[in-house]
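One chain comes next, on its own, written as structure tokens: the form predicted alone.
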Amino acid sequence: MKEWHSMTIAVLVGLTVRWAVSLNSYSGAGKPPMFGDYEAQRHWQEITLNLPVQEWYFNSSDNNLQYWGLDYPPLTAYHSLLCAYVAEFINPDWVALHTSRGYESDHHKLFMRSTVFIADLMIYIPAVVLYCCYLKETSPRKKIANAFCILLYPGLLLIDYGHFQYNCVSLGLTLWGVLGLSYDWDILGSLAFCLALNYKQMELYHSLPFFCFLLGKCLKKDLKGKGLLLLIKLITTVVAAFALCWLPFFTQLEQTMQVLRRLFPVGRGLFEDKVANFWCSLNVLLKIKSLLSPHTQLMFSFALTFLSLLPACLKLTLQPSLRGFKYALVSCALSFFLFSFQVHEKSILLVSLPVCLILNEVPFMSIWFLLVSTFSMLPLLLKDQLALASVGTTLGFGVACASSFSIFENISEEELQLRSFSVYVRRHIPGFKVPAKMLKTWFLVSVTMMSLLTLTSITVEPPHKLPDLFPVLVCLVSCLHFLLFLIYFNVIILWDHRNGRSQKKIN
């Protein structure tokens, strides 16, 4: 009873911080003609309410795709339509065709903020609480600390409640999928993840670990017996879920193709803004867009992404375990973020979610990553006038994590999950040791560097000849961190010999 009381307090604190962040400005506030992501979400409500479903993804006089045209899968459109019905009931002016563009009023802001808050409260937060409450081999205090820190992760708060999006829906559905697989409810877990994928196509970052883990389970059960039955059930579930979500768009081939073109706009090129991934960082030294044709860029991106995630996927397929599944989620999502095509700053949240799932296993490295992931979005957050909210939530998260997990007290090979790797290396290099204690110094240097860059970006005007100096530095520093994290997580995956026998997992 005491545990649930403490968990309730943790949730209430998380909700309070969310509402406090929502009091800040949002993306594009008062900045015509496009305004920002807030207007994009409102405009999708306007379009889905006033136009027939066949016109949602097509350019027309009533639906100018250059003005925040729908570019997410059908489930996002249905969610927008649901919100639009409520908005029309409260005030039809909020979703009136054409005339509602750029609508900004205090009552409408309250309504839009409430839609994010309710979605978060219904989908993401319950999944976090359930995941943390039923962590096996974890004390009640650690379960509460785990939930508290995940709910205070500043990256998601700042993007959903500050920048304004509904990432809590897709990430929450993915977490429900992880919970389903953790309980061996593979059909329900697959269904939840299919819904996540039909809400945001970026959930492809998580798709290969789900596929490889379930395929590995089928192979382990023997494809001539129970494994074949499970495989048929999974295929039926996936096909049925996609068919239901896409049914209105299957009436004509052109309808289906138009939605796919909107979801995967490869014509935009390899990258747009200053994102902390490999291609944007490399572009500082080599002007990739000038040197390579768009087709060549796409091929290089596909090849590098595929090669970087292949080891983790092969290991998970051959040796499926819940522990391996969670680490593969981190590794594959990070590979997609670093090397794939058309990555956005906010996509780092897709890596942060699985990192939150292993927070209790490798707290030091997980907290470090989550701090870097928030820092990597700094240029976007400053553009949305979220400097104070960004600094405040990051400081609060850092203090909560440091006090909850005591991350500096015991940094060892065992705590870093690198014992197997060290034993392997010592066979060839006697005396080798992971520089565990040195990591504390590296962490402090890293945090200091990020703090100084944040302070400088907020208070100092960049040189006239280098207006993008600070965003580029943020990009380079973050990308270097992410590359090192990718190596670290892959080392854990490839040298893990436990195969789930003694893992900390959900019961």
Given for the second form:
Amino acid sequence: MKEWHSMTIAVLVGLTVRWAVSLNSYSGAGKPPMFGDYEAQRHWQEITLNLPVQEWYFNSSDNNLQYWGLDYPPLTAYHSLLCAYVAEFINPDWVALHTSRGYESDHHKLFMRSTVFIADLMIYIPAVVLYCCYLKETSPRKKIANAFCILLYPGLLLIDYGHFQYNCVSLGLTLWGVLGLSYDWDILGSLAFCLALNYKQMELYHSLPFFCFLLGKCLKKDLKGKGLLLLIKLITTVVAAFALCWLPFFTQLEQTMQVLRRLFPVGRGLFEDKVANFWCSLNVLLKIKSLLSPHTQLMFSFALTFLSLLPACLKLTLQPSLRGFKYALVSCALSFFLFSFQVHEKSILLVSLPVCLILNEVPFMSIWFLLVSTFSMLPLLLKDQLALASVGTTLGFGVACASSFSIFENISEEELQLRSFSVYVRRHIPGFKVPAKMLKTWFLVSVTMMSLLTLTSITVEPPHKLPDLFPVLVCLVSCLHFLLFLIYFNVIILWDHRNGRSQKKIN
Amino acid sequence: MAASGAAVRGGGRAFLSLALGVSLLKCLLIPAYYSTDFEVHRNWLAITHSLPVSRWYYEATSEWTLDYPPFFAWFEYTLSHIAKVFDPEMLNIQNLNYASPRTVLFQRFSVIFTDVLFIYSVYECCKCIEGKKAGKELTEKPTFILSVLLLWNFGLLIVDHIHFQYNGFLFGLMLLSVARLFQKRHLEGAFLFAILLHFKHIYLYVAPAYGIYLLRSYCFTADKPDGSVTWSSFSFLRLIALGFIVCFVSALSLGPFIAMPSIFCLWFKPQGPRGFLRCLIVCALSSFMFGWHVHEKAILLAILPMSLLSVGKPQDAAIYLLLTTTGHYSLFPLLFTAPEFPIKVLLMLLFTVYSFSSLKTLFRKEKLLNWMETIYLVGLGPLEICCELVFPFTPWKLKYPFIPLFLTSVYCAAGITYAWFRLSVSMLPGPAVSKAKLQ
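The structure above corresponds to the form predicted alone; please give the structure of the form predicted together with the partner chain next.
Shown next: the complete complex, the earlier chain at its head.
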């Protein structure tokens, strides 16, 4: 069958599954007075449509910041405004100031779901298709299988089309950025990433690899000549992009400061609710939230985050390569997720996107990671009545990956990209072998543990004395997996010799 | 040998992936809209569970009285024992329109689970298709294409798993009986079909095909060289065996005078199991076109068996594409709710794109559809846009609300009639065939 026919079918299956997930409930459905993320997005449409720009981020009688105040950068606000214009055209009651609070109806739900779908269709899905079509050294069949699996990744589906968010916009724009950088369209790539950053500030997790890769490219082109020119062009692009997005908020310093205060609520503490990162897991054994002062917590978090991502970033700056860039995206985002401040469980999606990009290189480990990432959000998904959708999409993803990639055959060092690492270790410890055969067993144990925890969380009531038992267990198990994955990905980056010694061009 | 072994394993894995994948999609459709048929089946669960057998067909508390044959009633009775575990309240006859989350979950799962029979029957049908060219890529093999066309059939998905019905396992019985006839296990095929009739009497429409085929090709054990009947080879033993199973089938068949031409061909010029299948499809389509109190879902009775023929010859593939696309589109009015609109459009696109591209690749040397047929099918797009996206915003919506249904019916009727005509024509063996046989 022609390649584009198969790709169309893969995309159509992805779209169908998205709408099937949309049939389910959303965050905060029928739960006054605060509701959830769905109501937050609707409220932002109400605010941006009815109030002037200067009042969007400020507390006033018309805009109570305690009730879902805007806490994403301006591009989200503009997107909400665009959606609000359409909403007003269809039914003004949906976005009327004050009176539309907590508005819920079947038609409104369809409208909101459609806004996510259209954003997805315009930004994220074309980026995925293009990325897979232009993968190097891959057969057409593998390219389509790759796209198919990425489009079926349950985590993004469940959060965007279930819980309700617009991660497809920021992740899609980041992917366009990666595409741009792969083809040496550095200006366009950095422009796309700046837009992503101005859509959700969490994209800062990806900013260091972008920065180091581009800096590395400039250095390689010799900072005195072409390199300097590229650097200047990039700086201009970034400044211009930010200026354009923040234009209405640059008129007064107070405006800018208020927006920044909304984006980075450092007063809110090291973590909120249960999240599968290092601090929350440590807190189970050692109550650091009460032991250390907020300032010390901030310092520790800062230090640990940067220490863990420094090696990968340094290597990327000194030996810039597309391969290194993709792996650095994974490890930096994972470092931020594990050690940073005020991390939400949905931020794991920022790690999942780069992992999707290396799916064709290390299919076994990537699929394992993507399964764990979906599992780590289980408490949130159960709260949103998405149990059936979660299990269904996760199993479907498993079936799609099992039939696309031969993950059940024997895994070798080469396939895990650990050949150079084991060669290095063998120089010091002869006879060392990466326990590749054991991996299959560990994978089965891991999947069994996750399935059992999922089943128990859905069917059994937790004991009275420990009402948060299951969410905490989910977080601990996921955090352990993530720490091991962090080590694994860093090992690949640091022992990657291919691009240092080979004569291949940057690509 | 090793290569073919690997190919078989690869084919088996692909089949399993397709079956698992579609089952998971069905699970995702559990929260979708369901029609009054949901309440119908809940009521039948209640009736069969709570009342003695003698009262099953008299109970009339609900407007949805039991109007399927007894085997289906026993089927509901069996299900009711499992339903007890999910929510005993659904088995109360007085609980009209009872639809608790557990009830919905149970009923939906029962449809998904009973589809296992359908999956098995598809597996058996694939064995009957000859894999002509070995060494072709897996996704281009006729068996793979047939698996997708049957397992991921759009009509079955939206009628069973959204609208809510139990056609999956019933069509499984039918396809299994067809497969048994292909495999020359005639008694088994007849037995399965007889059972099917007592599950849902709508299958009477295709009974003439079974009756005549079994009489002609099973009871008469040998043919003359030119294909006509050898009266002396008649086997009484076989007839009695069949008679036990099938005699009432012929007597009760409906509308034989419409299906007559194909029945004649099946008697006078039998073409083996393929001829039987062709006759079955024509019977189904004729009854759809001219029968009494026909539901739009009855088009599936023609579409599903036609999938078996479509991977055989290019002419059949062309008729299949016309019949399926038009027939599936005619099911659109069944799902009229807004949240299900994107799903039905996407599933329709998915199935249509797949069926066209896979069959065109399989028969890449022939041109399947001429320009007129292509324009007709492409016209379905603007028709859908007019009916569901434009019309609701026009002033005619209040005055003439049935215009979209009318347009859909008329447009699809043209396509289905044309497909019926071509299919009937394909049943008539041309003069060239008998001459070739003589040589």
